[in-house]
Amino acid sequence: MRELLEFLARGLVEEPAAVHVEEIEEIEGEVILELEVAEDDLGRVIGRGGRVANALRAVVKAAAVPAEKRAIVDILD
């Protein structure tokens, strides 16, 4: 999940470098995903009204599934 968050995150900044995916497992099953980015990619990865950000929360969730897991994307400022 991890690595499919940065793969996605990475397609839609114009600094693919400063992005950052932290994985903490915090309760049993549950995933918190601290995306970050770079200070001028904020925009695109929440997107007009959180659309993109909606988005990559959906395709996490999604991914986690299959592996009996709930996954939470927070995105850092």
Second form
Amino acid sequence: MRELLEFLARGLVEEPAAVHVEEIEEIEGEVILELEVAEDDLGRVIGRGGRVANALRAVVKAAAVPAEKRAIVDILD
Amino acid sequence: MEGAENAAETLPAEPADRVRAVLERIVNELELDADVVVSESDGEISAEVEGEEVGLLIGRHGQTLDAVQLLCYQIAYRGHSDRKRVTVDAAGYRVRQGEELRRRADLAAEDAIRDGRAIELEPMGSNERRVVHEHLRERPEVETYSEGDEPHRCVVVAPLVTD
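And the form predicted together with its partner chain, for comparison with the form predicted alone?
Expanding to the full complex; the earlier chain stays at the top.
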């Protein structure tokens, strides 16, 4: 999940080296993925009306299913 | 880890190849037994994920598939101004959905013409609305437009008054 989110985010941004995802699992089975990108790239991972952010959430959510986990994507701004 | 670090650098340059790379990565991550086929025409990059059990990739009402398609488009054309449409299908889902949508659009058109009033279809996403608009464009006796705000935006099919 973390690697997939990083991969997708790096594909979306102008500064892939600045992409970082922190994986936090405080509650068993519930993974919070904190996505950090360069300030100028925030719009690229959020998109008009949050469309890109929601798409990232949907795909990561699906990727959590085989691992039998719940994933939450949090975009840090 | 190494792969993830180098992911952006290893993404191919050509948009169609990027679409394939993104889809293969997602298929792998979702642990699907499926093949990715990508074709490109003048106006469109079209990708199909072929496999038996691809429901996870499609999601409820195709929401996950729409998300994958949007990400493929954004990643394929990052930094490009000359863009084509990107469509991603899985096991013929969009083809089947398209047939059902066109059938419902035809029924709405017939009702609109017969009753002489505008018929509102149920709310749907922009991909589905486009299918309805394009399909009914062929019928000169009706016009279509979209009304309302996402996610409740819907297509209205109205009879064209001729005099």
